[in-house]
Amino acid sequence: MKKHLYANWKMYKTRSEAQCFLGELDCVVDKSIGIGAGFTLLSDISMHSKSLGIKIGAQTMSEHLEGAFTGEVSAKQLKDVGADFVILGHSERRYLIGETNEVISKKVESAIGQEMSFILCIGENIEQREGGYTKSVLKKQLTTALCGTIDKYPSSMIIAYEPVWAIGTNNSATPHIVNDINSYIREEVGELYNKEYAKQLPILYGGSVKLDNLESFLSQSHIDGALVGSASLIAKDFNKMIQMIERG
């Protein structure tokens, strides 16, 4: 399976900073590279990114298509400004904003209904991990998020395992641990849909992924790429990561 690389810029970069960043990137051959940017950047950078062969996406969206939901942005609106994908269920949305599994499920259904590609993030916090609840937490997040899609086989879905205890810290999970967890996720997806679908599903890792540890994660059989946070903000480093992905 080909490897994937997606950046999550979070609440960083102005329009000019984003344009400068893209100006420093090389054109890519592999079409599995993407950048999740803030809403204010999407329209400006979508044309430039496409000339590079890079997908542009949003970091969240509303579960609603339209209506009186002040401050929200829908899948329809995201597509209109050139977004190729959306990140759903990121841990910061779950634990800082309070998004529930049920809300994320509605967002997944909305994305599928609008034919919007999406990255579904799942992961446990440190208390859940130390309590031995990692797999049960992941199963609950996964099955609830996808409960309304069982008969739809979302072909444009990617899953990212991002343990909360390893995000923005120096506690990056080892490649072996992540590989075992991703294997478990693949089994659960096989139970929800079927094993053939699960075999083809890209399952990424996100959690303090950096230039100096990316290759060790990519070498694992069940890690199909990475969702990179702060380490994706420096263009020269992201360029090197892209080169790793394209080397396979």
Given for the second form:
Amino acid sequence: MKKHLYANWKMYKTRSEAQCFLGELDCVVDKSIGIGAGFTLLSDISMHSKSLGIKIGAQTMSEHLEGAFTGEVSAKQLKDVGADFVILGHSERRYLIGETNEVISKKVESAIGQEMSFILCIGENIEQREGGYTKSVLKKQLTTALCGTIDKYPSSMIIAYEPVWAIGTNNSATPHIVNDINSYIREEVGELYNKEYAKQLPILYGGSVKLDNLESFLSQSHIDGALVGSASLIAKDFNKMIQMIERG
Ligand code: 13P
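In place of the form predicted on its own, the structure of the form predicted together with ligand 13P is requested.
Below is the whole assembly, all chains and molecules, this chain first.
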């Protein structure tokens, strides 16, 4: 399977910083590179990024289509400013904002209904890992998030395994651990839908991925790419990561 590379810029970059960043990137041939940017950047940078062959996406969205939901942004509005995808269920939204599996499930349904591609993030925290609950936590996150989609399986879904303890810590999980977990996620997706679908589903890893460890993750059979936070903010590094993905 071809490998994917997605940036999660979180709450970083102004419009001019984002334009400068894009100005430092080479064009890409693969359709498997994307940047998850803040809402305020999307409209401004979508043309530029698309001209480079890079998809642009948001980092969350409302589960509602429209209505009196102050401060929220819908799938329809995201598409209107050129977003190609949205990140759903990121642990910073789960833990800092209080998004539950049930809310994430509604967002997944809304994304599918609006034909918006999405990256579903799942991952255990350190207590859950140390308690031996990693797989049961992932199973619950996965089955709840996808429970409304069982008869119409998502054609443009990507899953990102992002253990909370590895995010922003410089303490990434080992490629071996991630490969084992991603293989487990694939099995579970196979149970939910079917094995053929699970086989071609991109399952990424996120959590302290840097230029110097990306290759070690990409070399694993069940790791189909990376969702990169802080290292994706540096244009020079991100460009080198793109080149790595393009070389295959
Ligand atoms: P870091 O790469 O900064 O650990 O962040 C990972 C992440 O949260 C990607 O969604």
